[in-house]
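Read the single chain below, which is given as structure tokens and is the form predicted alone.
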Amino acid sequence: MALIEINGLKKSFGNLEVLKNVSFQVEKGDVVAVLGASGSGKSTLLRSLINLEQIDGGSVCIDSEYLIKDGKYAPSAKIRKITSEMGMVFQNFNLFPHLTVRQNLEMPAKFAKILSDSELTQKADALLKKVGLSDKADVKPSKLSGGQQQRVAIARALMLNPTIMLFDEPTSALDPQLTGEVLSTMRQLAEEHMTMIVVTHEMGFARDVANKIIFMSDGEIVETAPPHEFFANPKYKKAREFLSMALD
């Protein structure tokens, strides 16, 4: 069984329907490159598979577990269950201003009650020279570049163990010196076999680095395939004229 499964997802605005019927599967493992032009559905997409937009209809299953099946969602305690397996990172950083970097990373731990305050430290130690940051742990984001707030949220999401990491368009606040500092240490997630969805704008990453592209128009997935086959010779119409703007 695949480890995400989405079977006819469908959410709409008032009368403006963002995602109609949508359908995919994501294998363990795998690097899931969401591609499409600004409002196509894609992080309405993203933020339905962690709860943080209620759906309309349709199934979410997440590691053999129903967050919602044929429109109906699981009890809280189920979903809270489903929703720790997986890690967000949003476009713009949400840390916070008024905590140190550790103290950034220690949050949602501490939140959840799984670590002592020691393992929690010794964590977000790790975590930080992981992501190159080491030098960085008691001062405030505010004296942090763009690119290192954004590794800092990388490091806070994995404090959790997930299984999952859900990026939505990571880069995108980013001018483009600092884009690569975020964009490698994704790639080092992805050589880890960490399971990603990468809502991007990067055709770089999402050509090198996953390995299945998904492209969204309105509200829809149009076309599904390795990236050697998307970008070299995408079937549809919608998908050409994207890659004929993106890679201009």
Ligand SMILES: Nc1ncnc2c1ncn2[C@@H]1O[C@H](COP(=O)(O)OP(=O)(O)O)[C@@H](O)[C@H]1O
The other form holds:
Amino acid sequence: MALIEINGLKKSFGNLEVLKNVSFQVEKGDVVAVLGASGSGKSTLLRSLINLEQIDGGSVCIDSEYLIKDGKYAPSAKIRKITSEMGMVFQNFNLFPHLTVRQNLEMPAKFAKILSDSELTQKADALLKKVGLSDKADVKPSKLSGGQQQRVAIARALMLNPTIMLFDEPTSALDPQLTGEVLSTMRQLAEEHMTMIVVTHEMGFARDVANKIIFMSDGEIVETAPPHEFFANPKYKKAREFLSMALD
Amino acid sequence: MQYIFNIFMTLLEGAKTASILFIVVILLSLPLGFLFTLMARSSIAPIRWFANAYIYILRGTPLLLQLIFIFFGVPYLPVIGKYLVFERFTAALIGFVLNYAAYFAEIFRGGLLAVDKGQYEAAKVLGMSRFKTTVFVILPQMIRVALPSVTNEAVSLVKDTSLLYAVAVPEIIHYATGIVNRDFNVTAFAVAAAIYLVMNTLLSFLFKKLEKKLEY
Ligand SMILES: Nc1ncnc2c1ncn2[C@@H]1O[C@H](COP(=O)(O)OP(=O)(O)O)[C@@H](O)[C@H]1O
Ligand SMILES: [Mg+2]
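Let's see the other form, the form predicted in complex with the named molecule, since the form predicted alone is already up.
Every chain and every other molecule in the complex is listed next, the one we just looked at coming first.
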């Protein structure tokens, strides 16, 4: 069984069908880039996996446990357990503005009761070092650039030892000169074999770092391919149009 | 000068009563107000209705009427009235707390709307419970947004303490009026005004400091 198995996922907002029968699999260590035009359902798909959206039908199975089986959700304790295997990074960072960088990292992990206080401090230090922000531990997020904030958000998610990381357009809110630092942090995670699903408009990242491309259009996955195939020779017209827009 | 000092010392007695009222009301009505804010957002409709009706009525009618009702009116209520006879000061205290809670509930409601939806989502995907999210993520941000309005209400409360006069609890104006009637001299009113101004200036200063502290 694959690490993530999604079958026949359906989701509507009112009359608008946002996900129509979406199915795909993610293997352990995969880096999946989800591409597609704005409004095609990429965020909704990602958010459904981590229970930020309530879906209407289909199955989501993560690490052999069903979050949703044929449209029926697991009991809430089990939902919490399954979603705790995933970390999520948002377009707008969503750091807690009233807390310092260190507190942002330590507070959720403290509540999760997975580490002792001294281990918390050590782990936060190690992760801040990893994302290159050791000197910013005691400042508030507002004192950081967007790129630095997003790296803190990544570190915060990693504090909880997720096996899967979800990224929803992590660089879309950043000035172009700041995207590189975030992408290189993500690239580093990929090199460490973190399983990642990344919604992105960064074609360079998708081509060089991902090992699987999912292309969405109007709530459907219309193409799944390894990046060299997808970029050299997209099969579907929609994907060709999207690429010609994105790459020029 | 000696005359003014004597007046001041007398009015200080009233200021003490007003200050005690102020402090107790602030300490009780802020949490009660937040409770009403949460109730007004409850997923259980009757709780929501109750909280909204409460806020609507208490904000829409005069505090003076509410105070008089609690002290003079409530004891006449059938069945329960006879258990609800309060001392003057206690009655006033209850009235003030209930009234200010409604105002604070409304302020907090606005403060909550100002907290980004992404904050709830981040807390959720980080595994935080709803209670912990409310207390450690939402509340601190809500307070920062609401603080300037809370300051305004606190300033109003200092002035509203004069309504104790209506239920005959001796406060600043009570003593001032006594002196004016005794001496046929209005100096006492000026001293009373000065005391209110000093209290409010002090209060605004403290709240400004608090605002600075909560900045991010
Ligand atoms: N909470 C919501 N309520 C109503 N419509 C929504 C909501 N969230 C997203 N949508 C709609 O669903 C569609 C897909 O949205 P989304 O998943 O955010 O797309 P993408 O991330 O690919 O841009 C869009 O048409 C969007 O307007
Ligand atoms: Mg999106």
